[in-house]
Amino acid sequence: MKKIANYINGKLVAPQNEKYIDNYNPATGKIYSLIPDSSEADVNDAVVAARDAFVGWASLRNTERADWLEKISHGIESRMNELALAESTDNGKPLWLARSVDIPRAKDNFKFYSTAIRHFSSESHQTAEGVINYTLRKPVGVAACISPWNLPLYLFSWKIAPALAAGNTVVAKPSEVTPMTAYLLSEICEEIGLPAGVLNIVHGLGHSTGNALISSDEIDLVSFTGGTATGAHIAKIVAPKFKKMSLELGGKNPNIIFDDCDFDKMLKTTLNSSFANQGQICLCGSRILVQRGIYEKFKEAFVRKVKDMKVGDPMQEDSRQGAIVSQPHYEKILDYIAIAQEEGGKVLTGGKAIHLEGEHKDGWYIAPTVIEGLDQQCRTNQEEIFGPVVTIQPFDTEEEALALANSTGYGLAATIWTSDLHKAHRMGNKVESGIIWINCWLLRDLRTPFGGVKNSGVGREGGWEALHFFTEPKNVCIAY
């Protein structure tokens, strides 16, 4: 059985304690590889390697670091099919999705920041005759980058690329649930000869390996994407040390549908925004709010299309949904469906596990689920389920839609459907979310800021925001 290795100081190495964690294929429910159960000693080795490499890496010209990022991007591109297969096997998502979205985006993340850092500039101010202030942006040091399991290489690279581009060295921990593409990225870095210690990847559990990483006094900043409770734990450890943090956390996103929308376009996109990646994307719209004039029309059409979605083997091109990422998460989602029914919700379609045949009979599959009849204060509408489960609810006025949209403690993303430009701007301004999509969903420009408000996080990723986070500004004032 394949054993994944850590990547420390430019080498693929086994964990010092020689302990491993089982890695499951969600589509079959079977163990298919082993992950290092890394200890604090492994983390310390990685941090020391990153610290030793920092001065040399930071002293390179931006263009030289950009060249290394471009080599990583080319390395990902050269192994596109292998990485897509690994992502699908590890995560349970359809292979076509990994091939068309996840791995191309990971490649693009390194490519984007290889270009961005070449154009990264500072400001200067002529304060008075004979006085100039200018701003330097210096890399911070050793960055701890911790990524989630839902978009494994996509979000892993989203952190690592800007950190490296800005001149930091990195100790990164992928999710123990989906480690395989991070391991393959290690192989790519070894193949291209990335300088030792610049990027280190340590595998293991969050409460041990991850905790050792964020607790180290030798790291200088933390970038984390994951659950809100884990983000709060990280903040308690990192904030008292006055270290920089970027926390991209949970969401309970509203999808607001007005009766003047382009119905066909809305319906097609809402199907995707509800159930893409088995609903395991922090940007999915899990609370669908529909203006009463088209509520029954929407419900009938939406439920019909959801019933037609094929849940099946992720390797099959016609599988619209694959497997849930892990057994604990599978059980959590089913528990929430039961809670929704206890709260008075009516399951219009789905609401149950799906059992395939043959080698997939023990896989973790759940039918896409639509529930109505719940108010916004129930647990189902207030807590992040992070699965193929959406609720639908009617509203009458713009003011009511706004109140419903803003009724949770989260504020990551929102989708608004309307043909009224004035209404679009009003709602876009007043909905409490870091990202607003109007008449579209998941249309991303890598230059734009990404992140949420309220319990959805602290800080922003993307574009110059990420490069600003991974640098410290220094003002220099010269009188001449």
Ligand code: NAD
Given for the second form:
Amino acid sequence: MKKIANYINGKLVAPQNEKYIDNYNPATGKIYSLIPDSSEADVNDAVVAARDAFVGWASLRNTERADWLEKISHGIESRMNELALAESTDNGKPLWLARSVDIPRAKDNFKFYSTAIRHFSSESHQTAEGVINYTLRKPVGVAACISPWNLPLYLFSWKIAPALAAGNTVVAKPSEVTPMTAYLLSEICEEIGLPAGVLNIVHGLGHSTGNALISSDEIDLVSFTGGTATGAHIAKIVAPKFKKMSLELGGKNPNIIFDDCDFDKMLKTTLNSSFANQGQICLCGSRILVQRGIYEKFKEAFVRKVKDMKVGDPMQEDSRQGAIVSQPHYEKILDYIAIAQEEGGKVLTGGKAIHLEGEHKDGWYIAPTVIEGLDQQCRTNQEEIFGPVVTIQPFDTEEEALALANSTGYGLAATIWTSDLHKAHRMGNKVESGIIWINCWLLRDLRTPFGGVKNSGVGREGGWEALHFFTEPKNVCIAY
Ligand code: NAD
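Given the form predicted alone, corresponding form predicted together with the named molecule:
What follows is the entire complex, opening with the chain shown before.
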């Protein structure tokens, strides 16, 4: 069985304790590879390697680091099909999705920051005749980058690329649930001869390997994407050490649909924003708020379309949804569906596991689920489920829509559907959320700030925001 290796100081190495964790293929429920169960000793080796490599990497010209990032981007491109297959096998997402979204985006993340760093500049301020302030932007040091399982290589590279571009060295830990493409990335870095220690990838569990990494006194900043509870734990450890932190956390996003919207476009996009990647995208809308005038029309059309969505083998081109990422997550989603029913919710479609046949009979599949009849304060509408489960709720006025939209502890993303430009801007301004999509969803421009408010996180990724996070400003004032 394939054993994944850590990538430390430029070499693919086994964990020192020789311990491994089982890695499952969610489509079949079978173990198909083994992941290093790395200990603190492996993390320390990686951190020391990153520390040793820092001065050399930081002192390269921006253009030289940009060239390295471009080589990584080409390396991903040249193994596109292999990476897409690995992502789908590891995560359960449809192969067509990994091929069209995840892996191209990982390639683009490196490409984007290879060009961004070439154009990165800092400010100067002329204070008076003979007095100039200028700001240096220096790399911070060793960056700890920790990522989740839902968009494995996509989110992993979204941190690593700007960290490296800015001149930091990196110790990265991918999710133990989906480690394979991070491992393949380390093969790519080894193949292109990335200088030793610049990027280190250590595999293992969150509470052991991840915890050792964020607790290390030798790291200088933490960039984390994952659950809100994990983010709070990390903040408790990292904040008292006054290290920079960026936390991209959970969401409970509203889709706000007014009766004056372009119905067909809204319907098509809302299907996608509800169930893409089995609803396991932090930006998926899980609370669909519909103005009463079109509520019944929407309900009927939406449920009909959801019933038609094929849940199946991720390798099949016509599978709209694949498998849920892991057995614990599958059970958690089914538990939430039961809670929703106990709370009085009516399941309009789905609401149950799907059992496929043949080699997929033990895979973890859940029918896309639509629930109505719940009030906003119930657990189903307050807690993140992170699966193919949405609720629909009617509203009458703009004020009511706003109150419903803002009534959770989260604030990551929202969609607003209306043809009224004034209403769109009013709502866009008032919905408490880091990202608003009006009459669209997941239209990404990598230059824009990415992240959430309230319990959805602290800080922003993307564009200059990430390069600012991964650099330390130093002001120099000179009088002449
Ligand atoms: P998670 O918090 O369980 O794990 C995320 C990562 O943190 C994994 O690599 C894990 O091993 C590691 N980790 C866990 N405990 C740790 C600890 N004590 N110390 C250090 N590292 C630790 O999250 P998950 O289940 O992998 O991912 C799903 C969550 O991620 C959802 O809440 C989702 O909303 C969120 N998410 C947010 C964004 C965003 O941009 N805001 C994007 C994707 C996913």
